[in-house]
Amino acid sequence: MTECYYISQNELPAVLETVSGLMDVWVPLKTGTHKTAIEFAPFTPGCRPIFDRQSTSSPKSVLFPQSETLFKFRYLKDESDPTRQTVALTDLEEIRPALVFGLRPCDARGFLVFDKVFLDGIAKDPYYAKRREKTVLATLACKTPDSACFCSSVGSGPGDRQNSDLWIIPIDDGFVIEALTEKGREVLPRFGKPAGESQIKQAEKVQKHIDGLTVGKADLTGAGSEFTRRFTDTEFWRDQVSKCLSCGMCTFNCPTCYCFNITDDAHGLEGERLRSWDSCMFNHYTREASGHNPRPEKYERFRNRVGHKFSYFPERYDGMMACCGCGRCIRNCPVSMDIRQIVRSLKENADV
């Protein structure tokens, strides 16, 4: 291990907040009325970072916010033409430089699905891409899965460092922080203290235990021919997602799914366009404005969100798959639906 930084729990909020004065700080709190889920949200003096378990939703809405502006617009009269208009249109907002502290390896893993969609295309996406330069990603080691987790099962593991800026290792009175970036060595100096030898060899011991993990049980890497093959088996379909609601619950807090929509809120002769999720799992989705719907029934939407997962998007980008195992989907679902379960009877009776 080089470049390693060693801060006690004690010292943590108080060094969070230092940071907070020069960029933002994302951690995972509890939230909500009852505070019973764990977002990620900025770090304010007094919160209690919660490190001990997954958090319910990922933190992608920190590069991919729910809802954003993306412009303002405003129509300007020609005077000297009453007939015609112009569009003003306001520059993108200054984005400031962000941390986010405590994400999982399989958070950090979700970002280089985001990254291959939003930046290595034909067109980057400016937004994302700002937020994606200015942003330092500080994953922690990944010491309790549970068992809705499976990111072995897609390639990953709980000691996967891809993707991370910075590496934090949990010891036993506080945390052995790694730069593996550019952007990691410039804000390690602010974290504590360098590592002494007994806290680099406990950081050690901890890592190689976090790397001998498997997490889930069985393999759903290339599944992309028994789900072509399934394809047209509608029966398969119909009963494998009979009981789902489609009320999106695990596209909205999986770290790889990305849809969304484009609306214009106007008032008068000036208004805003705006970006905001959206679910696969929708019926509306994929309605078209002649009133037909590609994708009406439900398995239609399901085997789609599946397909996309382990077969287009693997077979678009060189095997990757746009699943990361971190089992929100699985874990938040109100019904129990298991994507680990539908994939395995794909690949068990792919010659059904």
Given for the second form:
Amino acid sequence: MTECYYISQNELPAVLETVSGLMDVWVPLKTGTHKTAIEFAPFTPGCRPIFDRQSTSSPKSVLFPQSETLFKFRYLKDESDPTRQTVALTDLEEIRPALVFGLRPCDARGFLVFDKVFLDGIAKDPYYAKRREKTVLATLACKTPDSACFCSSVGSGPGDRQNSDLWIIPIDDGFVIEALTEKGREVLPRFGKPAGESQIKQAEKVQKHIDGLTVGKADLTGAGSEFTRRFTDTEFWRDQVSKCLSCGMCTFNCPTCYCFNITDDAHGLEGERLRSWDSCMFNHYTREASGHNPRPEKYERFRNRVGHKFSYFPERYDGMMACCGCGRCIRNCPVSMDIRQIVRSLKENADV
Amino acid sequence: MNDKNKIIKQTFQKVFDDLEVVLGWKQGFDSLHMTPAFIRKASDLDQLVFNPQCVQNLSGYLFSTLKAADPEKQGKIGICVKGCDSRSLTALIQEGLVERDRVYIVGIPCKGVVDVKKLRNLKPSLTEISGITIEADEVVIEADGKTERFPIADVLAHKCLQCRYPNPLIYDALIGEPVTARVAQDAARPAVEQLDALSLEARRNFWLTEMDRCIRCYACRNACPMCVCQDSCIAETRSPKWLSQRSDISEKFLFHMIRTVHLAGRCTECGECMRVCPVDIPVTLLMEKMNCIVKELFDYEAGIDPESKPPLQTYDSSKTGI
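Could you present the same protein in the form predicted together with the partner chain, rather than the form predicted alone shown above?
What follows is the whole complex; the chain from before opens it.
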């Protein structure tokens, strides 16, 4: 381990407070009256970040807000020709640098999926790109996978360092933090002091333990051909998804779901162009202007979600799954749908 | 297999030939989570279970399941209901959305269900359990060979702590003995009273803070057995466009208010909206308040009598003053 810092649990709030004066700091917090949901929210003095379990919602909203104004527009009457209008556009506001502290390896992998789509394609998404460039991901090595987690099943794992800027290893009374990128190296010195030998040893032990964990039983990669073969098996899909409620809980809390809608919100001659989350689970997601809907039924929509994550995306992006195995779509689903079981069923009954 | 599960299975077995599908619960991805089961083969009846983790209200599936059923066969849908679920089913019958003779209802008296989010908040690492039993004022959880007891308020769902109808009000077969209600029928609603006691400003702030977290996933709406508009909801219509896609409190607030008003005199307090909310908004409290108003104005409670008509679905021009 090179460039490791150590910070005790007691010192962490003060450091996060100092850093929050320089950049937006996002931490997992219990919100709401009942204090059972955990979401990434801006650090405020006195808040108590939760590191002992995964957050309910993913931190994707930091880089991909639920709703964002792409630009503002204003129609102006052309004085020389009253039948004509011109339009004036105002660009987006300056984006502040941000630190996401305490996300999990699965969450960081979610952004890897986003990067493929928003940065590496034929068109680079300027809104995402700006935020991405200015955001530091400080990822907590994951000691607490649960029964809904399956990161190892999709080619990742609880010790997966890919795509993080800082790597946080929890030890007895604090954290050993290592910089993995240049962006990470810039903020690292703010976190306590260089780690001592015994702290590094302890961290290495924890890391070794985490690297040895297999989270998720089955291998869910390479299900593309089974999916294609099953595509027209209507009975299979209807049977698998009969209990789905068609709500957007799974997709909105998913670290890899990036679908969006674009709408204009105008009053009189002024307005904004908005980009907001959309969900393939919603009936109107594919509804066309003509009124025709190519996926009118629930099973068709769910099938598309499975196909997108486990077949189409890996086919398009060198085998990478559009699923990071965080299990949020399983753990938080009102009716406990289990996407793992559906992908397994694809494979198990492949000959039917 | 415990006795209750066996009786449920045998009850359905006797009438299975007349049923198109049986809606019940089975184990989900771990022993803590139960999940709705759609049983189409008699041999799968073994999967059915009933325990305090059977949280979902299955009556929400009836409308779509009946619509998808074979119209020639006119087969029945078998369904398991708890006390609260039976009220939703009754309300659907009242509104003509479900025909009474198309359902075979297995009623199960219920001592309450677990709020999995509360439980996981108490014990973050808990996923596998060997059993949960509910006693008078304690919930007993067996896990990892250990037995732990918790006060019911810490573990049971909000709706169960003030449950006035633990026994199904409508059924073809009843499983086990009726249980005693936790509170009296005219009992107060502490959560509603607490909010009512706040100043208008404070109450407004409470709801603004709560609803600000809404992610508009619409799980509350989709899990609600009485939200029958589903894909034609005002939240998503583009023409007219009632709500913008902006993630503002005004949009979220409007959605919840419209939903509340749509459910006035219809909500049966099954608590699904609150249970499914991923960000913990106490949606049910709005419905409870509305139900108090409906009770006061019309002396009516939804989902009690299949023959009665919801007050906001009747129009009597001779009545004035409302």
